[in-house]
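In structure tokens, the next block holds one chain alone, the form predicted on its own.
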Amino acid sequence: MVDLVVIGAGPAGMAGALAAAECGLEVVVVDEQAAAGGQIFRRTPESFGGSRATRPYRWAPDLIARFDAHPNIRVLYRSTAFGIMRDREGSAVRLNVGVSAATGGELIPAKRILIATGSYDLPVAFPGWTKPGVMTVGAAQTLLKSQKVLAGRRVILAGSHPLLLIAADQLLQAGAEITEIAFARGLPRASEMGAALSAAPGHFEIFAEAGRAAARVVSRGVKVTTRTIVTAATGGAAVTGARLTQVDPAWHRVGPEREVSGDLLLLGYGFSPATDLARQAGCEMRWNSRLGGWTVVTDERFASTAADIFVAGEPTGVAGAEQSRAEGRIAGLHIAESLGSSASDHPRLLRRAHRALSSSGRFSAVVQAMFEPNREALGHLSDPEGTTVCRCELVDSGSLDTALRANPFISTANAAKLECRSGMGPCQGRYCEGTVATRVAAARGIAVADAGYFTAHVPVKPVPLSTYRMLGSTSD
């Protein structure tokens, strides 16, 4: 049995694993990628030069290097943690992490588990959103960062998150043409700018990097519009453009639609915490729209409500790389302490980690407040008849409405899932949960939070059936 299994090798996972390993724990890290760093520090394959962009985070190269080199850390790359199972041994309960890799499946028994699974782009359903050529900004960045592939040449970006400008700058440098960047929100108000300035100390490099990206985009003559939302992707077998319309401050449509041409439509309305594994493990969840929706409840040690399971980084609330690193560090130190392996300077290390958490928290709170998506308005984009809501099970808007009318007692997303199968496909509801919950809430006149979330089951991600054949044996 290993001391600690960490799921995810992004900033939170690396920091947590390192903190625990430096206290003497034996750590196994499970990550789906080929190298450490997560989405934010993804690098190209060695055959492409193995380069990695870490700006504006100066601490990132050192964190990655120490993580890669630590003798107490064993990393299972290209592996998927698909479930957390419990075995009873008398009065004791043993935790096991189910892992699927190219070589098959295994159960890894662990004294403690740290879930640091990051986040994913917030999916938004509207007419045509499943056409080839419609992607999230994160997906396009993944192709660009990992394979140096441009997903399209004439690009339309729509959303509300500042990542749109960063991505546009990267796409321009890679040779793309940006047709338009459509922001659903307006320009920052004076009060918002004041809050941003108060959070700037300690984060000037991040502000500067964002400012340089915006300046380069504007200098290239790219059209940037505000209070503009996407209503449809146009074209036949593939995207040929998008329909956009003006909205008011509440994101209600106030103008006629207009069409913009392009062969790639990128969406960036924010991020959702990746909480599937934590839900399946029985961790308590809490709704916070600013933090990305459903987040995992933790205490000040980042211990979840499930025994011996800690959670750090974006699953506790989308807050960026700096806060994820701080949370991972704190969780790793407390995990080591809980196993009797505290470092000699444990109190000092914890104080330093909490100072970093406080500093990063001031900055992330500003970003979260300024760029919170309007979930009700985004949910209504799926209203038109025939709009696909669940792309795995091909449940459309009309089918969902029919189910809600025929079953007036349905008042939760989970109940809607059981009735019309939305969320039962390979993605386990990652694409449709938000839309279904918003539509249920609108139909019943309740808050989105009251519509709840989809229950997660093993496997939380698709794995080959052959994986299960090897689960009878453990790595003990």
Ligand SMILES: Cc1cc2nc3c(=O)[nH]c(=O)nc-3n(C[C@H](O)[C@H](O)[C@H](O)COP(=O)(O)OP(=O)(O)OC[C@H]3O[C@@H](n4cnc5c(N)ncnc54)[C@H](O)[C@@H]3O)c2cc1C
Second form
Amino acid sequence: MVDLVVIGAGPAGMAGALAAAECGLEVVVVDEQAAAGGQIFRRTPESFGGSRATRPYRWAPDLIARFDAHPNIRVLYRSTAFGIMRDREGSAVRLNVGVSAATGGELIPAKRILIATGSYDLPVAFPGWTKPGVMTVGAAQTLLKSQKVLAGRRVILAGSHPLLLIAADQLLQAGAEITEIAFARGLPRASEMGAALSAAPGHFEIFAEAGRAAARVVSRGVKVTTRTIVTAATGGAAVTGARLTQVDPAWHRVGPEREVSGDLLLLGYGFSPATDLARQAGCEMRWNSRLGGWTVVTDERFASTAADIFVAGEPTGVAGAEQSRAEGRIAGLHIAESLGSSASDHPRLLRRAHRALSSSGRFSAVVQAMFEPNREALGHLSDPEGTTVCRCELVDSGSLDTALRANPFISTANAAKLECRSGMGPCQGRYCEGTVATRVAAARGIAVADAGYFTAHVPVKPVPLSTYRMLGSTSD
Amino acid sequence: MSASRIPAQRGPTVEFEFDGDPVVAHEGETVAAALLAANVAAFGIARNGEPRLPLCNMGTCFDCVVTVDGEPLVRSCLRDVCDGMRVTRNEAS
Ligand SMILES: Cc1cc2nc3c(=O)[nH]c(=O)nc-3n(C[C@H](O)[C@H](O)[C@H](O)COP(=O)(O)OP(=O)(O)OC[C@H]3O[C@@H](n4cnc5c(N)ncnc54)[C@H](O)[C@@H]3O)c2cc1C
Ligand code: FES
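Having seen the form predicted on its own, the form predicted together with this ligand:
Zooming out: every chain and molecule, the one shown earlier first.
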């Protein structure tokens, strides 16, 4: 049995694993990617030179190097953690992490588990969003950064997150043409700018980086529109353009639609915490729209409500790489302490990590408030007849609404899922949960939070049958 | 959508098969990147006949799944190409 299994090798998982390993724990880390770094520090393959952009995070190269080199850390790359199972032996409970890779599956018994699974681009359903040529902004960015592939030639970007501007700058530099960047919100108000400035000390470089990207984009003559939202992806089998509409400050449509052309439509409305494993493991969840929607409840040690399971980074709330790292470090130190091994300067290390947490927290609070998506308005983009809500099971908004009319007792996203199969395909509802919840909430006149979330079951991501059989009598 | 490789250092070329057609790629590329750069029109076909291409490129959406050497539901954005690999389109049942 290992002391700790960490799921995710992003800033949170690396920092957590390293803190625990430096206290003497034996750590196994599982990540689906081919190398450490997480979504923000994705690296090119060894055969491409293995380079990695870490600007403006000065601590990143050192964190990754120490993580890669630590003798107490064993990493399983290209491996998916598909479930957390408990064995009961009398009154004792043993935790196991189910891991699947191309080479087979295994169950790893662990004394503690740290879930550091990060986040994914917030999905938004509207007519045409399943067409080839619609991608998340993160997808285009990671293809460019780690595979040196430009996903399209003429690009339309739509969303509300600052990452949109940084991605646009990178795409331009790689030779793409950008037809338009449509920002759903207006320019920040003076009061928001004031708050941003007071949070800026220590984060100046990040602001500067975003500002420089925006300036470069504008100086290249790219059309940037505010209070504009994408309402449809147009074209036949593949995208040839998008329809855009003017919106008011509440993101309600106020103008007629107009069409812009492009072969790639990128969406960047923010991020959703990846909480499937935490839900499946029985951790208590809490709604917080500014932090990305459904987040995992933790105490100040980053322990979840499920025994011996800690959660750090974006599953506790989307707050950027700096905060993910601080949370991971605090979790790792407390995990070590809970197993009776702490570093000699433990209190000092903890104080330092908490200071990092509060300074990054100030910064992310400002960003979150400025860029929170309007979930109700985004939900209404799926109103038009026949709009696909669930990409996997092909459930459209009309059949969802019909089911809601026929079953007046359904008032949660989960009940709607059981009735319509929306959320039962391979993606396990990651890409339709938000839309289903906003449609249920609108139909019942309740808040999105009150429509609840999809429950998650083993396997949280599909695994080969052979791996699943290996679980034998172990149950969740 | 017309994807392309930008100038950069890449690994040696490898050749694999997609639905019986040869695809030339570079060592270190993911199957998704190689198929996008080859301008494949559909990685999969949904039950209603719609073509699908990658959406997230990070392993969460499953829109990029293909069959690799008989193994179904492989996320092409997480799997590297290798010489002689046989990849087929995902046909939803
Ligand atoms: C596509 C994308 C691009 C981004 N680009 C930027 C950017 O350019 N700038 C910026 O400031 N922020 C960016 N972000 C936000 C960024 O994710 C955070 O700021 C930060 O990296 C979060 O750190 P983390 O450790 O919490 O999670 P992550 O860095 O996301 O790490 C989570 C890791 O967990 C792994 N994982 C998840 N589930 C499983 C599982 N079941 N089994 C095995 N492994 C699993 C993932 O492969 C990933 O490596 C991006 C986010 C995404 C989703
Ligand atoms: S593109 Fe989403 S899982 Fe591969």
